[in-house]
Structures are given as structure tokens and as C-alpha cells.
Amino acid sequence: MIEVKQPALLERYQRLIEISRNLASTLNLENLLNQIVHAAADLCNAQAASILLYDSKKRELYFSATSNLAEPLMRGLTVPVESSLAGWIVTHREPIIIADAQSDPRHFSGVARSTNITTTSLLGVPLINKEEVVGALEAINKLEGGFSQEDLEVLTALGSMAAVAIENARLFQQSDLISVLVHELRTPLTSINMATRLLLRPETSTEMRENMIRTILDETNRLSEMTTAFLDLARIESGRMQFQVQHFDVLPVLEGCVRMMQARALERGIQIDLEARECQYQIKADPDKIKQVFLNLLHNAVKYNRPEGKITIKVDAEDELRVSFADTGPGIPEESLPHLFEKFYRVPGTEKAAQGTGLGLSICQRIIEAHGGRIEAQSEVGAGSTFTVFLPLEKSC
């Protein structure tokens, strides 16, 4: 019996060596987590695998990656530390093999309600790096038989490599974001500093004082938008962004966004038209996150439009929901279109025309993709731009 098992075990360890090379060279956290869960499911011959990362300050566990769940909004779902198998793994710092999870009092049934996947057998190991618990790695539902000690050894080895790789990716991610944030903070802080110095000078005229006060207000608003964008991006990239999913009609959300942006549009003489049939466009999503995307796209359409321009929002549905935002602005050069959704990217020449962080479209794309949708951009220089959001449709009339 030992002679039959050894070649399979040796082969799995050889695969672990290959996987370790890939993990060591991956600094994108999302890609890294996906590699780990797919490797775990494959190595343990399991139906699925997942990583739950641990936030020691909040004492929370949250799903960060799963191998085969069709529901992308699973990412960010929190699991109670005190009453879950993953919580037991993290608090006890020990691996666990469960043959019948449904009969185990530590099993958290909330996951099954969110995913429609019933956990029968489970193998879990803690992710520990430098004596600190990073999270838990779980393999779910052995495809043949039950999880063995051999499976445990392999998953433990993968977990050890994964914990180090996750912390390295996190450090790289944080340093990258922090360096950009510090760089972006300098400009508004310099403007505020100069405006304040002028306000303190007794010879400053009333008109100049009013201009300086407006400058301070504009720059503090810019700082607020900037920090919000960076926090959103950090939550998305770390898997901490949570989604409160429900069924709702998109049209009232869009109408609310138009009302919110109307005053800003009127300041520049821009007309906003919403074109949609009197119909319900039902989707299953987080309404606040979808509203955030719509507001961002509408805000961009106002900001980068020409004075006395026009914005047309069109809603229609066949197999999927389509919401397009068309403006009459200067348009985007063809060479810039492939880069629009990259972090920190700004179309050359727009820096002086309108301020921004270059994060809005990247955040929008990540939110829409988490809902199983996509965003596309079309533009012609001199004729304007159109951004279209596609989302899975529940039903429409």
C-alpha cells in the first residue's frame, strides 16, 4: 500500500515546488490568491478551495478568494471567528480534517446560504507567517473518499508558502499605494499652504481673500475625494470590500444620480438626458456600489465635457442590462483607450483641464466585474466619449 501511495505523494510535492516558484514571482495579491486556491483544490482533489484572510484588529475573517464559485460577490463575505471552522483554525493555529461538516457545531452555515454549495468534508490549515496568523486555507468536499493525512501534509506545505507570499504581496501593494498617495497629496497640500499664507497677510484684498477661500475649499474637497478613492482601491485589492446584495430596479438609482449631478451640470450649462422605457430593469447587486459606479461615470461626463454640452444616458436590456453614458466632450485619443481602466492612468493633456487621481475608472471596473459584468469605452476625438456598463439582468418588462 505504501508503494502505491508514494509516487502520487512525490508527484504532488514536485508540483508544490513548481507552484512555489510561481507564488514567489507574483506580487499582485488578487492573482496570487487565485493561484493558491486553484492549487489547493487541485492538489487535494477537492471540489473547491478558499482563502479567508484574518483582520486581527477587527477580529474578522473574510473570504478573499475561492476556486470555483460562480458568485463573484462572495469575495469580502465575513465569517464569525467565534462560530466557524475557519475561526477555530485561526484561533487554535492548528489544521483540521472534518468528515461531516454539517454535523460539526463549529460549522458556519451562512456560507452555504450565500453560495448554494453545501460543505460536506473539509480540510483546513492556518496561514502563519513570522508567528502571525494571516488567515486560513480550506479545501472543501473531497471528490473521492475523505481527506487523508497525506492531503493534510500537502496543504500544510502549500499554506506555509502561501502565507509568506501573501505578506510579501501585501507589503508591495501597500508601499506602491502609499508612495503614490504621498505624491498625489503634495499638490493640494501645497495649494492650501500657499492660500493660507496669503490669507494671513494684512495687505491681501477682500477679492483675493475670497479667491483663496475658494481654493482651500476646492483643495479640501479634492483631498476628501482622493482619500476615499485610495481607501476604496485598498479595500478592493485586499478583498475587504463587502457587498450587500439585493434585487432592485436600476432606473430609480440612475434617476437619483441625475438629480445629484444636476446642479454641477447646470453650472457649466450641460444638459443631462435619461432615455429609458418605462420599465423595471431588475438586477441582483449591491445598490450602493452600483450607484457609486454610475455617479463616477456621470461625474466624469460632466467634468470632461465642453461648456453647454450634453450628456445622454441610455438604458436598455436584452440578454443583459446596458447603461451607457455619452458626452459631447473632446474625446479620447485611440492610443489612450486601452489604458483607461489602469490604476493611476490619466489621458495626456487632461491634467490641467480637470483634476483627478486616475483611480475612478479602475475602481468602477473592479466593482462591475465583481458583479459579473464589464465596462467598455468608445470615443472619437472631437466627437465625445461613451462608457457602457453591462450587468447580468434578472428580468425586465
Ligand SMILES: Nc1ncnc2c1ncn2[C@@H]1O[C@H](COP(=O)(O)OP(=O)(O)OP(=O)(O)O)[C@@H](O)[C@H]1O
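Here the rigid core means the biggest group of C-alpha atoms that line up within 1.5 Å when the two forms are laid on top of each other. The structure displayed is predicted, hence computed values, not measured ones. Positions refer to the first chain, counted from 1. Compared with the form predicted together with this ligand:
Remark: with the core as the superposition reference, the CA shift of D249 between the two forms stays below 2 Å.
Positional change of T190 between the two forms stays under 2 Å at the C-alpha, relative to the superposed core. Shown in the overlay between the two forms, fitted on the rigid core, is a CA shift at I140 smaller than 2 Å.
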Given for the second form:
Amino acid sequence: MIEVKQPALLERYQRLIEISRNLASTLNLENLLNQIVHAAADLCNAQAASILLYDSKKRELYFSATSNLAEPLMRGLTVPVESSLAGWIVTHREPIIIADAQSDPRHFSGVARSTNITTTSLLGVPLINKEEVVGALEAINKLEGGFSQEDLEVLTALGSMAAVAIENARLFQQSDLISVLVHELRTPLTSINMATRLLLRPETSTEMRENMIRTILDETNRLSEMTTAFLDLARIESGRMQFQVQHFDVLPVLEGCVRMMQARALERGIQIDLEARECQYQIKADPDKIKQVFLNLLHNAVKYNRPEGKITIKVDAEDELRVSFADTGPGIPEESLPHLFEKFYRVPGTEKAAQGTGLGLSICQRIIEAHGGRIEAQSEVGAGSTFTVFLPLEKSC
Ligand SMILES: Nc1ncnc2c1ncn2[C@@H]1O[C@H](COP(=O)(O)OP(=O)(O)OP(=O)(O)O)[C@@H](O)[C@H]1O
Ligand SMILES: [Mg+2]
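Starting from the form predicted alone, produce the coordinates for the form predicted together with this ligand.
The complete assembly is shown below, putting the previous chain first.
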């Protein structure tokens, strides 16, 4: 039998202090939750740890982070308050140590059905901030033996730090998102307001009226795209985006995206080519969300291309599926590449070229990563840019 050495309590408390410093300096909720679950698994010598946040209106808990990297699709999975161990922790506001979850009637088996993880031992603590329960932190499957009173003490300490940090990050993100949203809404609203005022004046010519109506149409479209992007981001950041996973072939999805973007491309004389072998590229994912990613990348390739430019979409597969979107636009300076997937980031000078909020790529990246994939950008100034999506492949041809 392999012996797993448990660090002494003092050492574990020292680690906790280090962790608390890191937590205090992280305001990005997703990073924060990830740090907490990794610290929890590590400190308690557990196979995995998860945070379930509590939605008091729906009376359910949803997985917001888990240290088990093989299960990115666990995010957003919900468990009922009435019939789960996490629910028990949240309603009783008490920690729990269980030697064998399978024989505990409170254990919710839905998670094991959707993932490959079987829970044996479990240690869970409530996350309480200012009297309010925000969720539960659970460590599962102690690597050797069962969870001890000492483990419980350490996880409780981590849990109370985590609850405060989560609240801070949420507050920060809310203020961040809302103030940016309000700011962004003001510009299109001002245009619509001005256009309507002009339409009301009798001396406005027919030609001008047509112009004004077109402006109103464009700006309302923009408002609608922007609010959708904000809602998506808010959902992803709170771990509430639900993925409806199924098996499907990506080629027809890509063909649909090309058809949808064709008119916009033709307006600027841009040609879109789709290169793929006669083959099936089966993946297991949420088709609507994957389509949203492809459309976003294709839309960028049109927006940031030169007139009469080209877009080449290539699909191929070896161990994984690879879909790339190459354009003939101005390219992206090297110093901007590391920031492309940050929310609200736009390459300096972009405002002149095209409208946007700088949210598209950050949403794409989060969706792809939630599916166990990744997304990469390459670019050469003056030649063009290529964005490549990698996803786990079920089978091809
Ligand atoms: N294909 C591309 N070629 C050149 N620059 C690009 C390309 N795609 C993205 N960018 C740069 O990256 C920035 C971020 O892209 P992203 O899609 O996140 O935001 P956006 O297009 O500005 O707005 P949104 O997608 O939210 O409407 C863009 O503003 C642009 O500066
Ligand atoms: Mg975009």
C-alpha cells in the first residue's frame, strides 16, 4: 500500500495563511473558486474538492468549481437542496464527515450518474458570510483512511476565508459588469434618441428619414447583441451557464455559420472558404454553444478583415478536433496577443475599425474551456490572424 504522508497541523495552518493571502488578492471569481477547491483537496489529502453555490430562490445548489480537471462539464450541474449532502450542510449550517457516502440516504446520486466519480468518504463545510449561507465546500475521497476531526478544523477555517473572498469577488464583479454595461448602453441610446427627435421634425427630408431609421435599426441590433453578451458573461461567471450536451457532427454546424455570415461578408466583398475532408467530425458538446463560438470567430474575421479579403475555415482531426479561422485582416500586434481573451479588451485603435464590446472572445474561451478544449490566436501584422479551436474528439470519418 502506498503511504500518503499527512502534513502536521501547524504546517497545514501555515499553508492556510499563505492561501488566505492569495485569496484576498484575487477578485476574479472563477480564479478564486479554482484556488479554493485546489487548496481544499490539497490540505485535506482528498481526491477532489468542489464548491457548490446556493441559489436560495430556486432552492438548489450548483457546482461552481471542482478540482477534478477531467470533469469540466460538472460546472453548472445542479443538486437539489432537499435530497443532497450539500443541501443538508447548507440548511443545517453544520459541517459533516461521512465515511461512506453511498450508504448515506442524504447522498445525491445524480452527480455520479453524470460524471465518472464515485464518492466514498466526504467532508463538507458550509460557506457562511455575515450570517448568510452562500454554499458548501466539499472534499471527497480521502486518499488514505477517513477524514479526521483535524481535517474538519482545517476545512472549516478555509471555508470561512473562502466565503468572505467569494462575496468580495461577487461584489467587485457586479459593480464592474454593471458600470461597464451602463456606460456601453449610453452611446447607442444617445444615437437612437437623437434620430427619433429628428424624425419628429416636419422639415426632415425623406432621405434623412431613411437614414435615421437605419441608424435606429443598427443601434437597436447593437443593444440587443450587447445585452446578450453581458448576460452570457454574467451566467458563465456565476457558474450558471447550463450545457445541453449531445453527440453531433461539427461540419453541418460550421456550414450553417457560413450561411448566416454570408450576407455580412458579401457586403464587404469578403469570400469565405470552408476546407474539410468528406468526413464526420463527431464531438460531445452543447451544439448551440459551439455554434455561438464559431459565429463569434467568423464574425470577428469579417469585421476585422480588409475589403475584398478572404476567410479560410479549416477542419481536421487527429487526437483532437481542430477548427481554424484564418483571415486577411490587418493582424494583431504581438503585445496585444496575451490580452485578447480578457473581457472588455480591444486592441488599441479597434474602435475606428468596427463596433464591439470586447466580450466575444472571452465568452468563446470560457465556453470552449468548459468543454475541455482550448482556443489559440496567432497573427502577423499586415498579413492576417488565425484563431484555432481545439476540442476533444469522439470519432472522425
Ligand atoms: N480576426 C481578428 N483580427 C484582428 N483583430 C481581432 C480579430 N479578432 C479579434 N480581434 C481584436 O480582439 C479584440 C477582442 O475581440 P472580441 O471578439 O472579444 O471583442 P469585439 O469584437 O471587440 O466585441 P464583441 O465581440 O464583444 O462584439 C477586438 O476588439 C479586436 O481588437
Ligand atoms: Mg467579437
